[in-house]
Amino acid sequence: MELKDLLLNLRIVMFGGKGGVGKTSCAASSAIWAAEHGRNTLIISTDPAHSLGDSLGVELAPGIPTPIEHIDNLTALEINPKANIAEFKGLTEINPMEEMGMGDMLEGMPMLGDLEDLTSMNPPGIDEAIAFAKILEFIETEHDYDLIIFDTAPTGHTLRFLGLPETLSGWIGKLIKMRLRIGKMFGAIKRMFTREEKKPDNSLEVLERLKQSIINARDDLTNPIKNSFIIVMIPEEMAIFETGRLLNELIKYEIPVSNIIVNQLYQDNTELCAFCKSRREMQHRNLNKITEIFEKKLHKILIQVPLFREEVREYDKLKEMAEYLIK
């Protein structure tokens, strides 16, 4: 299915590749032309060194769903992990002897010591992690946006991104039967010291739920009817390597893509002075590489978008380089 297609018939759509390859560049042109042709585009940054903002040529508040001023159907949201890890904040931590007043006898108990600060660990990546947990009331809930596009964070970021609805899945699982178990061993403890009500957790039905938007996040993101990955790269030896390992990635974890952008492609053009000759050369025969093995060999629709004499951002070469993409 060419872009085209994908912008106006699926959900999700998402954008990755190497760093500095123009991934956002690429995302905001194919927002801006989805949302002029009537789809109701929210575009969300995943990538913890957001541009998106400075490629619209709008200041976006972190965290926050901005609508794009003179572009009708389009939103702006970039995702601060950080600044919303303290909305999870407990779902890990029980610190029971506390609660009842007895914090003191941990420290001639320390298997309970032990237990308490197992308790209050945080998974590996937990700011990537909550990524994904506001990414989640986009896919899992309702909303008016009829597309969602996706600028993700250079290669490494997004695998580990890629990899952890499986990884949470099993990680807040695990929590659940760990707090189940620990939950009793305490409350029977707490039986014998006090006769206060037991205050309501709700802690065990919030991660039961989010395990939950998990997994359906996983389905939605896996559905070719539903999600597409759009890969960025430019014609050089690295981007190709760097390339084939996400793609493989992309295919471990099932994720559907079909099109491959290749940006900043130097022209055809005799004006061209002794080293942007020398550039292109090296240019086309990369693009011979990348032809040959992802085009031909992988079946993926290559896209080919020309270098610029400017910088690509704001409204109008946004548009310009929307043209090249969907044509």
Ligand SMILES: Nc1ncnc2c1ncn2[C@@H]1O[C@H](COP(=O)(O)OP(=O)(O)O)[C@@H](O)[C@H]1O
Given for the second form:
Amino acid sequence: MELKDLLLNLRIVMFGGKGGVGKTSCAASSAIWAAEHGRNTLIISTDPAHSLGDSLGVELAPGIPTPIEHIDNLTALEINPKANIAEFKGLTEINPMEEMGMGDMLEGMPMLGDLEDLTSMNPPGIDEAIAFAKILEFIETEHDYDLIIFDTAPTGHTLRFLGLPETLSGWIGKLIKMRLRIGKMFGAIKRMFTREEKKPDNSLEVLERLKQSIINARDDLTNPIKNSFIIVMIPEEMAIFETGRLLNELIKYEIPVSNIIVNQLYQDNTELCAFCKSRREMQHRNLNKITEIFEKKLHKILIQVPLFREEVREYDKLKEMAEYLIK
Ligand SMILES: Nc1ncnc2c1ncn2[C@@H]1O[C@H](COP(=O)(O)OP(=O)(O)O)[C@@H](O)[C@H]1O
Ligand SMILES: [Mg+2]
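Having looked at the form predicted on its own, could you now put up the form predicted together with this ligand?
Zooming out: every chain and molecule, the one shown earlier first.
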């Protein structure tokens, strides 16, 4: 499906690719186009280094969905990474061995040490975990939006979380759950003798709920009539490798990809200086490779977007970009 049809028909469209290639610009531009074509659209930035508000030219308070003035049907949200760490408390506060006064036992036991890393979802990885949790939340919760556009959707790192249900069903998952149950049991015994207040420990439930919501969300994310992932790239050799890897990850998790945006293309123009001419030739070579690999071999639709003279931001520029995105 062409990007236009995706924006008119799907429930979720995700923009991803490496930093600085133009994800936010393309996502914001597409969101404006969709909103102006009658779809009640929410655009969400999950990137901790937000630039969605800057791109749209509006102030966005962290974590608060904000209707965009003068554009009907468009709401924008930058998630607040700090506030959401609290949501992971249920998972991060557990340490049954410590609770049992057996924390020392963890030392010298590499396998349990690894489990520690798995059960306490502390940094590194917390940004991706939060981004992922937000994506789950918005897919799972009832809302009035026709279309949700994610800016900086899952990269390979975030997508790992889609594999969590299998991990939890596998032996590592069984060990994690066993540990949580043992922790609970010993907590209860300890309380019997010490008459301590019962601390609510719902880690196991949190984990189960997380697993179930991932399973549900996966149904939506892997359904090509509900979701599509748009890769944004620039015509450089390194970007080709990186896009190949991202595409592999997306295939692994069965996330539909039909469009790849090749952004920031120098246009054929006799006025170009020697420097720009040489850059244009470099881009041209890479564009040929991109066509060969992603269009001819992998049957993706390539969308070419020129390098504009000015920054692409605020309404007029974003609309200009949309003309190239929607052809
Ligand atoms: N086609 C383009 N022509 C000119 N400038 C662009 C183009 N695409 C993006 N930019 C500019 O490049 C910068 C990075 O774009 P952005 O969309 O924020 O990238 P990302 O979200 O991938 O980090 C911004 O200043 C944006 O205005
Ligand atoms: Mg961005």
